[in-house]
Every structure is written in C-alpha cells, then in structure tokens.
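For reference, the chain that follows is the form predicted alone, supplied as structure tokens.
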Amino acid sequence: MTTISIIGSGNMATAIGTRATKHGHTVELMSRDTAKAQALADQIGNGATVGAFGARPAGDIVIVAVLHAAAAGVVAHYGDALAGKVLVDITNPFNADASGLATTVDNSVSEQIAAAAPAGTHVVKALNTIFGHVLAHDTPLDAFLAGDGAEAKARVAEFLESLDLRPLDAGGLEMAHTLEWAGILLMGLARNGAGFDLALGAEVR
C-alpha cells in the first residue's frame, strides 16, 4: 500500500487514519497540536507516525482534515511543501446551525484550497458525505468525489477503493460546492428522522 498524510487530529482524522491502517496503509499525522497528534498516532497504532506541522508530508495523498474556515490558511502555511501532492478536501462548510453553507458558488473550500496551494498541486473533494463515526464502522460505502485532473482523481479513487469504499466521480472541481450541499442534505436527513448512522449513496443500474 502507501503512505497517507493527514493534516488534522480530530474526529475525521481519527476515522480516516484508523480505517487506512486497517487496510494496509501507513498513516502520517500532522497537527499544530503535536501532543494531540502523537496521542492519536498511539491510538491508531499500526505504525502511525507524527510529522512536523508545515513540513513536507511523507504521503503523496494529503488529506486536509481541519475546520473549513482554517483549511485554505493551513494550505498556504505549508506552501511549497505541498507542491506535487494530491490534496483531499473533506470539509463541510456549514453555517452556524448547519442549515446552509458558509461558501458560495465558485468559492467552495476546495476552490479556496486550490487557490492557496502551490503550482503542481491537485485538489480533490471527497469523504464529506460520510459521518466520521459511520466511516469508522469499516463497512462498504459510497464516496463521492470531484476535482480537476484525471490522474489525481484516479489516485484518490484507488485509495478510496482500497478502504472498501466505492468512488463515484461527480465531475470537476466546480462540483465541490454541490458536494458541500450534499453534506447539508446528509445533515438534514439525519436530523429529520433518518438518524445519524447513515451515509449518502447511489444506486447504479
């Protein structure tokens, strides 16, 4: 398998990192809070390591697992250390009560990250339509993704497949805003009777 770097040490970093190691990947965690990252690495086990925040990530795929408002700033902080990497934006930019988005058309978090990233970096939106605790169950799920660059999307799709997820390509990076709204749809369903043990999927006939 391969090394996956995760910037962040919260719930989604925990779920993704744990699932990735279970499926044979090596995980590197990077966080402003080094102690929290080390505690998470110890919890995940299976060779999980901690990298210095802002240093060049070991993984070619770098998952940006921070709060949406901080994502572009974190990428800008890394600067050229991310050159040539594939960045996976998993954020959901919900407004204060999760009834709408803090972003607008043509200004998704993915597009903000792409603008802040160095040349040669590709951004793919993925995994924002799966709750972290559902992802942690390690059951088969659908995973929607969007991004520019066929090779970058193919690499992310291969990674998702290795986690027993079915990648479904929604189109170019402009579709990232649509996937952000899909996150709102997921939240609405969860709050209005479906419960929080669900994930969005598609039936392909």
Given for the second form:
Protein chains: 2
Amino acid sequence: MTTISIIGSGNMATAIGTRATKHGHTVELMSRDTAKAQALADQIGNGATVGAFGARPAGDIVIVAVLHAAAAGVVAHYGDALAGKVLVDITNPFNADASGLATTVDNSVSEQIAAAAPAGTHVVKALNTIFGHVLAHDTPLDAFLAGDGAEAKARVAEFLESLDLRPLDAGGLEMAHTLEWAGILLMGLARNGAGFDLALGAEVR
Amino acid sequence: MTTISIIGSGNMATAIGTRATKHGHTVELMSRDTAKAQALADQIGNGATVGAFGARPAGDIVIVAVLHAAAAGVVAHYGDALAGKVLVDITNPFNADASGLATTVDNSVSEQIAAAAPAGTHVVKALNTIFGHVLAHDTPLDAFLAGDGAEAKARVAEFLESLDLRPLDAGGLEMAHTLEWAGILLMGLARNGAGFDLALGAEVR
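Would you mind generating the form predicted together with a further copy of the same chain now that we have the form predicted alone?
Now the full complex is given, and it begins with the chain already shown.
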C-alpha cells in the first residue's frame, strides 16, 4: 500500500480518494481551496491528509484531478516540486457541449502536462473512461491507460489493480488523445440510451 | 430474418456473412471480383448468393465492407442503386502504421459515404470495434453504432441483436469519427498486451 497524492477536490478526486483508501492506500489531498481539501479529507477519512497546494506531494503517484483547461497550468505552478513523480492525467477535455474534444492530435492534456512538468517526470493518462460515481461504487471495472515510461506505467497499472480495476494498456503518451476520444464515446453512449452508470471496457478472449 | 447485402469479400465480409447466416439471415455478396464473391458465397453456404457489383442490392441493409479509402467511391459507383438503403460503414480508416486516423473531425468515412450516397439513404457506423475473427466466434459481444435516422439505426440495432450482439448507440452521424478513434483504441490495446482476441465494450450498471 502506498501514499497517493491527489491535486483537486471535485467529483473525480472524491471517487479516486475514496476508492484508494478503501483499498488501504494513504491519500493526500491538495487543492487551491484548502478548506475544500480539508472537507474532502474529513469525508474520506481513513487517515486522509491535506497537503499545501504547490508543495512537494507526499505520494510518488500524483493524480491531476483538476479541470482539463487548468491541468498544465497547475503542473507548471508546482514546477520542480513534481520532479520524478508519476503524474496521472484523468481529464476529459470536452468541448462546450461535450460532443467533441478541445484538444488535437499530439496536443492531448497529457502531452500538455508532460511539456509543463520538470525533467524526469512521467505522465500516464488513466481513469477518464469511467464516470466518477461509477468508480466510487468500488466494483471491478476495466481501466485504460496510456503513457511513456514502462516503469511509470507499471506503477500506475499496479495502483489500478490494487483498486480492483483491470488495467488495459493502450500504448505510449501519443495514445492519450485516443483515450480522450474514448471519453467522448463514453459520453455519447451515456446520452443515447445506455445511461450514466457506465464505464468503457474490453472483451478479451 | 432478412436479406443482408454485403459489398466486399474480405475478412470482415466473411465474418459478418458467416455470423448472419448462422442466425438465419440470407446473405448476398457483391464484389468487384465476382469469382472471389462466389468463392465466399460457397464457403458461407446456407443459401448465400452473389449479386452483380453495382446493381441494386437485394437487402435493405447494405454492409459496406471494403477498404476505407475505397468506400465512398464504391458508394458513388452504385449511385441510385442504393436509394433508400441503410448503409452500414464498418471501416477503420487507420493511417499507415495504425497509430492514428486518416480521417478528420466531420469527415469520417461514414460522412464521406453519406455525401456520396443518393438522397434518402441512411448511413450507420458499426462493427469497427470488433476484430473480424472475434466477430466470427459467434459469442455475445458489445457493438457500438452511430448514425442519423432513428428508424435506420433501429433496424441496424435489431440486426445486431439478431446476431447476439448488444447494440450500444453512441449518437448521430457526427459520432462516427469517435467510433473511428475507438478503432485506434482497439488496435492500441491489442498491440500493448491485450492481444488481438479483442472487442471493445461497456459496463452498464
């Protein structure tokens, strides 16, 4: 079991933090809004702590759980405090009506984060194809991931497995954009009959 | 049970034709290469027939199972012979190394086909997130679809259900591009550990 740092205090931060503590991890919450981070830490309990926004995270895995448009800026704000960390980008960079993406090929949020992060930091995209409240159910689900750095990706995969998720590797960091499109697919299915109690997955035979 | 026309004689034409006849449909095969269509009809058996390439298809549902770069041209070649049909685009417009798409937003193969098709024809994207040999296994799988025309989409969904597939509607024709990205996700997962006995799906709770 390990310490996981989460930057953010919204829906996904709540779901991931809750699920992580249930599976024995220690969670550190960091938010620009310290009161909100404290409230979330109290809600999650199980030893969840609050870290100062912009300070070096306690965890080696840092979940970037802020809005997509803010993600690269937050990482730049942290700067060298993130050196050597594995950053997990969970964002869905939806356009205004969530019918398409605000990002383009070779400019996914993950790639934006990687460009803003200090040298030696790895970025892995994950958990953007599961709605937060579904993740919070704590039932087994598939979890796609993509990113550079075999060791970084292996550590994220191990973390996902510890949460009773099945990690499915989609490839290198350039595949993060494909996962962003998968977020649009998730939303399209949800809106067209499948409903929002939904996560993407794969049938492997 | 209904008559399904398939334009093409490759891997996907074989898988769809075989699965359709197993579930009681009559299959008509149409290919520029008549000998290949006849060989495939003989292989599929169960009353599979060969139709003349470019003639009016016997089926109300017409599966366009040719290479993505040829799809719109084939539909244009058929011209008015396709009037009123429901065209099913199953193509994956992969770039040279299948790491990304040859198509762009608002210019999916489905939208190219719709532009080339006669008025009153509907286009539905489907079956591009299941590898052909997996589809041929005849086991239950999820099948995403996207397209305009509620009635056309309902007919394709009914056809998919008859094949023991679970249709999951992703939205209108503009969502066909999202399904093309899902094809890239399928390929990325296959190449990065999941293997090629693979189909995408969704967990609905």
